[in-house]
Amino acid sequence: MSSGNLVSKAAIVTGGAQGIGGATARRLAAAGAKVLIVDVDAQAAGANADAITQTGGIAACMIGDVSQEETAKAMVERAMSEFGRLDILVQNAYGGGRDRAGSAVEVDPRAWREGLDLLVGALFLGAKYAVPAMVESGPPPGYDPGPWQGAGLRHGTPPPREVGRIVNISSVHGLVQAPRSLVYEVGKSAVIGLTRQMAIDFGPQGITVNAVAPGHIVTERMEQMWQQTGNEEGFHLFELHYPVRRTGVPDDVAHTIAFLCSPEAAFITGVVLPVDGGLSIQLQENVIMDLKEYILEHPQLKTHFDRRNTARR
């Protein structure tokens, strides 16, 4: 089953189960890693855990919120003691609300705090248990930095490398925003700057840190809102809105990350990288006009969004 890159690492993956989260956990084991899967979805958490077993690759699941101070806690010491060690952390649990979505006027102060605990405050609650496992692991066994390069002369012990990754997840609505989305919105984009601090933060000590913004990504879930609201004429007006002309799958994003995660990036850190086919670098007022006329041909096209719009107006 490995490709091995990441063979001897072991990692945690929140909101692991399915969707995104469950394509990276079996991406990253595919790639030798050990997976410890987080989730509130006992279920499938144990269901994703089974099936990279089952390929031949190793991974445990715990079931926790990871906006709670004691699990992000308690999955790092899970990790140290099922694994021995910690190396990579990839922060992508949120479950969403229809209490949080609203302006700043119509959301309630509970669900604005509620959701950017989870959004944001989760990231920080599990940076701050990582990233000192991480440095007590050190880098992976057997790892050879090899000479000490670059340009210039060198002075003194070369820096710590390699040991650790961290991946948060954002989104393209960290990059661009939409109406009536303050808590998603705002936290998406706060992602970024914690990102960005994490990389300064911890840089000096071999640790990197990045995020991925994911544009619209078909997971199970996804899946089953389209088929339950929406046809074809609409998801291929969503797929008109990427110039790789169509939307993206897990694995999309999972590859993303598994590459942050590998040695290949190590002199890559406190970026964002859009997975998102282009989506978020168009001039609005050409897509709008490309599917003026898709939209006057296809009057009878159904997309998920359109039962969330109705209950808006």
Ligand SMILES: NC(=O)c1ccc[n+]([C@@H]2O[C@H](COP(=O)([O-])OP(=O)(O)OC[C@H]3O[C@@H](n4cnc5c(N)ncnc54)[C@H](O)[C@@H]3O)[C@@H](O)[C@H]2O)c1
Given for the second form:
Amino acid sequence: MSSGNLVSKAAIVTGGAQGIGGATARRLAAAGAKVLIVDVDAQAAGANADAITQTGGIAACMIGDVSQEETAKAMVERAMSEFGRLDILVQNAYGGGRDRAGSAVEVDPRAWREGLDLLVGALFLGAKYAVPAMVESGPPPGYDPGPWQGAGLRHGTPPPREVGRIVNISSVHGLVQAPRSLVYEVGKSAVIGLTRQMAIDFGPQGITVNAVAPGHIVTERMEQMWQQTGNEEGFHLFELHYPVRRTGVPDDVAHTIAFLCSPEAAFITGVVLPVDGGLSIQLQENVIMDLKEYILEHPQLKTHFDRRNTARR
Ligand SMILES: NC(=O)c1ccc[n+]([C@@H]2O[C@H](COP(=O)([O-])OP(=O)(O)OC[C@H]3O[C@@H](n4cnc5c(N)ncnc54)[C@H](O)[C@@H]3O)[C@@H](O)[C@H]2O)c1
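Moving from the form predicted on its own to the form predicted together with the named molecule:
Whole complex next, starting from this chain.
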């Protein structure tokens, strides 16, 4: 674990107990980063931290709700005391609620506030406390910026570089909207605006801020959902929507996040990188008409869309 490209870096992964965050915590640790998992699920967080340490990585966990300011503050303090520095913040945590599904007419104002507090507010709070800690930490020990004078028109004192990385998790739902999902769609769209704003604000301090927009990722929870409410034919219908003819796995997103945190991605900031097998760039009219025959041939197909009024978002 000491030879990866994130050696000497310390990371926080919110919602790092399982799913995309779980895979990301393992992937960053495998690249040499020390990882603090912050999650509300103590058991799963502990199990993921154990899995990392058992394979030679360095991980700790902290239990807390990241939509609360005290958690955001405490997680940064914990990373600084546990690892002595902070370089990477992956803002991934989300847990839906049934009352968050619906249109503006249907959603309760309390559900709106709670949903957006977690989808967007938590990312503001995370950055609020993480950025000063990243600046205080500076570039990782042993960082060699290379010669400044040379190619191009470089002059004067070089700007700070390799000070920090923030990766915010948006979704294809931040790029295209689904009906009756006001809270989630607005939240994931706002993550994109927040990412661009932070990229501009923190770029001069040597911190890059990017977002990833995953498509359908079959996490542990999604796997369970498919087993409970879907069937093989329904799952294949999902796969057929994707130009690459498969849905995603947590590692697809974890690898992308690890790249955005790597020295090789130093000049990338403010982007929203879809990790969606091409889902969001495809014209829908064609997809729908192309799938018509498949649906007619498989009238028994079932997906979670067959559950009425139970959308988790
Ligand atoms: N799975 C997908 O298909 C998919 C697609 C696009 C975007 N996303 C986004 O990716 C992120 C992770 O999704 P996932 O599918 O891996 O979810 P998941 O449910 O598998 O894992 C989410 C983790 O976040 C934790 N969590 C929930 N609320 C929290 C809170 N308030 N504070 C701290 N931790 C909390 C949960 O305990 C859990 O460990 C989310 O932001 C989600 O919106 C997921």
